[in-house]
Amino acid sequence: MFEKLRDRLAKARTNPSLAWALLKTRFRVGPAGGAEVADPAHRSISDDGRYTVFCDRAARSTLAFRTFRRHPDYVPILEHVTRELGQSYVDVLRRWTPHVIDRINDFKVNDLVGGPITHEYEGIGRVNPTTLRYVKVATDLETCFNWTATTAVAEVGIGYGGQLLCADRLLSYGTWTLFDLPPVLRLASRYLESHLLQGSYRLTTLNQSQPASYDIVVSNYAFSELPAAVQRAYLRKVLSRAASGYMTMNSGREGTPFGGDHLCLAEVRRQLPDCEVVEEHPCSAPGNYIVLWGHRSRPQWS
């Protein structure tokens, strides 16, 4: 638990509306939860059983859906981007793929459910910073991987779905698998069918799923905040049988934010021994960085 929260202030020492987030959390009357998650020893660091249980009231609550990417159970966990981060990613978009800002109202049909915190930037208009950290994934997604026969992809830590329906507005796929746990499985339903997409998605857990094959696999730190042991599972049943892979991670070498029960990324490489590391840009923490496999080419401001 000592370890947890340390990670969590480190995570928040860079990020004052997280820190905000966090504080309003830790302050707040009404119970922890976790119900879902029997053993608190496989949770992500970064949930305290308030996120689940709050994913599971705002998939069944029409009240706690219409906001809950602003509550302040969620905001911690995905919903902590800052207006300036969300600047510097505006900035790469602009400089790598301006046909991408020229489409940005396309991708803003991210911020029309659950009621997000959207900032003006120039010549864009508002948007949710978190959209536009998706926005810049799936510019990256683009970039690095062969899209013309790409039928099944599979995301670690799915959040709400704003990843996919980001990806789904630019890219072309079959399938895209979400693995979570069940609470966050029902939100992302809820969220992902009040949209329309272009491709399809289906859901499951770890424990449900049997070991596939997939094109591609993606996360956004999910994976680098597990404990090790879900980490190995995830590396046995799903992203060692992928022929490629994008991952974006926080723990694993010295200088990242997360310590602790984690893989490093030594042991990472072991597993997928092909991938290659390149540094995050913009950078959300000190130390952050991306593993790459089966990628065609780097993300173009590598």
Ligand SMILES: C[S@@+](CC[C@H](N)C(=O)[O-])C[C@H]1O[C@@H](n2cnc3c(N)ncnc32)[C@H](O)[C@@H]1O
Given for the second form:
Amino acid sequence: MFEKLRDRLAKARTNPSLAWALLKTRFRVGPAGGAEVADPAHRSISDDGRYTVFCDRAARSTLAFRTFRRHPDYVPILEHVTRELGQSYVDVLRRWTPHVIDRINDFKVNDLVGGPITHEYEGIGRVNPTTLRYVKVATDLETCFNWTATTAVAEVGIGYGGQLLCADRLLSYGTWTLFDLPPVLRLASRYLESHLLQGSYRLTTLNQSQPASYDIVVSNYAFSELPAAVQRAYLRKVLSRAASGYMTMNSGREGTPFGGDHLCLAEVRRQLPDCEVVEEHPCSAPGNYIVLWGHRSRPQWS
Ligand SMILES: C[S@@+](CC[C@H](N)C(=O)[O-])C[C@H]1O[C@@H](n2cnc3c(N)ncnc32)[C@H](O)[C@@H]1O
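What about the form predicted in complex with the ligand, after the form predicted on its own?
Shown next: the complete complex, the earlier chain at its head.
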């Protein structure tokens, strides 16, 4: 817990919206609300008693939905990418995938709903920095894997569906299956139904899903934030059955932001024997890395 707070405080130094959100939530008087998962041993770092309660409210209330992406209970979990880190994503996109920079306006669709904070970037215009991260990850996915209109994708830990929306503007896929907690899925459904997708999506929790095979699994800052027991269940039902995968990890080895009850990288490697590890770039937190398997090539920047 202390490490989590330390990491967020470090990010807040260069991120006024995160600093404001932390100030408001840490010093707020009154109950935080209930965590979604009753058993603390099965609770993700993000299931902090405020975030999922707020997701539920934003999914139901038009007023809360209108600005959910700048709400203090939501910003620390999903909207804490700094303006500077956003610039690093622009630099990587400009260097390695200029075709995406040429079409950057197509991805700004991700900033139309939910009232995100945006910044001005030279030659790009106003964009939310988390949207820039989703675009950069989408270009990694484009490079690393084969995409056809029948590709079955699973994403573990989906936020509001922004990664899917940005990938949808770049990649052909069949069905994108979104795994998360029930209130988060309700919010994502409301968000995604505000847009028109090229592909299709399906929402599910881990418990609602039979073990199944996917062509590609994606999980960024999410599988790695789950407690070990839940990670093992995802490995058994989803990850180890997937032909390929891309996971940004912020736990599991020395120096990563999150210690505590998460599988170590050696254990993840045992379960995904063909995986390869590359350092995250741009690095969003010290020690972060990407686990890849079944890929045709590494990301261009690696
Ligand atoms: C830090 S957020 C990352 C979201 C998204 N991948 C992104 O890159 O913006 C962690 C995500 O994990 C989700 N999560 C928490 N518990 C989960 C569980 N048991 N199964 C799947 N996702 C979970 C949270 O709701 C949240 O969407």
